[in-house]
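Encoded as structure tokens, the following chain is the form predicted on its own, with no partner shown.
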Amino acid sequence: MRIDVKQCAALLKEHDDILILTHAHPDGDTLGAGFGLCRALLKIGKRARVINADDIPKKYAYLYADMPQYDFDEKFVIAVDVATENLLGELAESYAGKIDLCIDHHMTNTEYADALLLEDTAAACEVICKVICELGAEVDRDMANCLFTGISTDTGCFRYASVTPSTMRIAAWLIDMGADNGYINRVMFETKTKTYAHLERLALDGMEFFYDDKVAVMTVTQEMYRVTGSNEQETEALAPLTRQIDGVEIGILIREKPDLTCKASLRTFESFNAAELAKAFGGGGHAQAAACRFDCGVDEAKRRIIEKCGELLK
């Protein structure tokens, strides 16, 4: 069922013991969106709590310094920008066909959740700015810190095709609530550990390009986590770099898993659709930025996918 602001607002002030979910290998916009608004069901008085399939990394654990950890059993259950319950990870094999709420941004959603928001915005914590101010929260500074977490992130820094009028003010009006914008900015784009530069490095060395140099593909195995001592933690950054050399119009981070099976992160500008490609291998996501899973090997997947980008570009 499709459901407007006001009734998400309602439904949740009915409810308690409050489970967020936030998607597998989390991002900003995730973590953000999760546990702002816990932060904001727990100033009116709700238990909440958030949890992931995977480690958070460390760079965002500002985003729930301080948090009060709450035990019990959850009655509740909330995904926040998760488009399709298979990305939940392993989270999937206990919530799947539970979850009472979903609050989405992605147009590619499959309305899994007895209850939906759905809205087209730039990120996921623009809907849940809008939730937080229904529920008539206070929007404290460490509140401020995780929506404008979300929303920088989401945007590439504001620099994305997705960014609105709207996005530029939710993300002032953050900063006037005390959102630490100058830190999370550096923080989220401009600091790397040595391993990731290492990674980084690795990566980019083999970097293919095909089709007139229009497609480019970056691949992440699991000797190069060992090599470089990095992790998957870490390859948040590397999707936007296949889309930056001049001439791509389709770029691809294929990301080896342990169990040797891999996803696949597509960055496309606006002559092409990344959620369009990655829905012919069951994905989903945004025009420009949209990931899929594969159950084979990295050189299996790179070739399909290769082949499904020849057709788009005829």
Second form
Protein chains: 2
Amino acid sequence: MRIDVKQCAALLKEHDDILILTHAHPDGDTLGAGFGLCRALLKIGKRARVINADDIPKKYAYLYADMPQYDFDEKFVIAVDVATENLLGELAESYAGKIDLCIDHHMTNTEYADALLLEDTAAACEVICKVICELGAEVDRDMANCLFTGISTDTGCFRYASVTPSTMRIAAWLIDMGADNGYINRVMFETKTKTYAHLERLALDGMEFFYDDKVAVMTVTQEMYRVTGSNEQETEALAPLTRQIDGVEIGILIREKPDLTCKASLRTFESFNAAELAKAFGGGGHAQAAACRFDCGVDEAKRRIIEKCGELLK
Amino acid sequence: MRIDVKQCAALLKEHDDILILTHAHPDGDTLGAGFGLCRALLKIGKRARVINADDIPKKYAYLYADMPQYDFDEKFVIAVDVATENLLGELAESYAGKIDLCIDHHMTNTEYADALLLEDTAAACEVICKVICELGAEVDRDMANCLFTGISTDTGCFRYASVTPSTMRIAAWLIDMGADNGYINRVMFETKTKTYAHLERLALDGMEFFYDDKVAVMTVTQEMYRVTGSNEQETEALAPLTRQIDGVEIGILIREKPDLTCKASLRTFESFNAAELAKAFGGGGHAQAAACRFDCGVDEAKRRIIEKCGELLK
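Which structure goes with the form predicted together with a further copy of the same chain, now that we have seen the form predicted on its own?
Up next: the whole complex, starting with the chain shown before.
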């Protein structure tokens, strides 16, 4: 059942002992939405906690710092920024089919939850901001930091075409409420570890171009992690770099998994639908940022995806 | 004489045949401010034009596209985003001592103009927006694109700590007025030429670290331009990369000029004042982004600036 912001707030007020699920391989938006909402629920006197299938990268530690931890048997389960149940990763085993409410901004959402609040915003945290205002929870500095983090990270620091005047105004309001925009943007966008910087140079050195440079493919292998000391968590930042060269319309990052299968992150501009390309391989996402998985190795995945690009570019 | 926004608008209304000067090696903020203000003055029936000492990089062409060109003997001269007269470059020869009005956001402004409107905003274009509103000029799409470009480029796409809620709200309003934020941010931040990408890789490969990695120095030589086919105009984008490695407090980009002297761009975080470092070598700028010139070669400049960093870090 599709619901609006008012109905969503009313539903939250009715329940307690709330468990918030975030998507696997968590990013700033799912975590900011999860912890931001959790802090708001605690503020209005609910018990709530956030869980994730994977480790949370250290740079996000401030999102949950000093947050009271409650242990309880959940009576209401929410998924935030989770388009399909399988994106819950290992949490899907326990919670698939049992999700009471989903708050999301992916228009590809499969409506798996009993109630769905879905808005086509740049970040899930924009929707969460509206819900929190409707809940009447006082927004403090910690909450503002969570919500700003989601908006900033999901828009490439307000860079993408998905940013609307409303996105900018919500971010302005969050800074008013105490969000430390300078610190957050520095940590998320201006800070590279030496190991990541090394990985980035290797990956850029190996970038390949196809179809009159309209398609750029970057590959990250397990061997590159060994050489640089970097890891898959750090690799997400490489995806936007694939479409940065002038003339590139489709940027593809193929990363090799430990079991030698691989995942492709797709980044495009208005002229090409990334979600459509991802869908051809069982994946999904947004029009300009999508992803898919391959059961084969890097070379075979590259061959198949480049072939598909050729068909779609025609 | 220091004036406020109201007085500035009144002054502009009194005059006609207005020449707007922008700073040498023009960036998005000085150009956005110049062409944005020029378009507003044309809109309220004035004759106005913008000049610059150097060539304007091609990516800024949309700022002045379709703008009517007037030829006239100037009766009123304005400098925008120009902290000191020598930053006018070759225009200083003709206009030093003859500038009627300066609109700026550099708190190091030397008050060289007869009237100075100075506000401590993230971008000069923020101040220009206020002046245009006070002038009562209707903001159209072209004007909004100019002003958004200045704000976006001078804040690293809303990334820097200098961004305030007001910066974000002005940007939101400019998108409402038709600014194509997706296009502008793509051109300014998401598009690298192949030659620049090559230069960037070479420069990153050669980055050196000093004082427990607190200082990072990147050097760009004339030889590197020859090898990559890149040029000095493209080099500005390298400056922020110098402070991106975790732990770096002072990032320095030293670029060799054709006459083998050099210029240093300094980027720091809150913990260190870049303008103070630049001042030690006769330069200036903002607290976290400043620049200075050296009459010596790259190696000698590097030695001197690293030595000074050591003193200031103590």
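In this text, the rigid core denotes the largest set of C-alpha atoms whose superposition between the two forms falls within 1.5 Å. Note that this is a predicted model, so its numbers are computed, not measured. Numbering follows the first chain given and starts at 1.
Once the cores line up, the CA of Tyr70 ends up 2 angstroms or more apart between the two forms.
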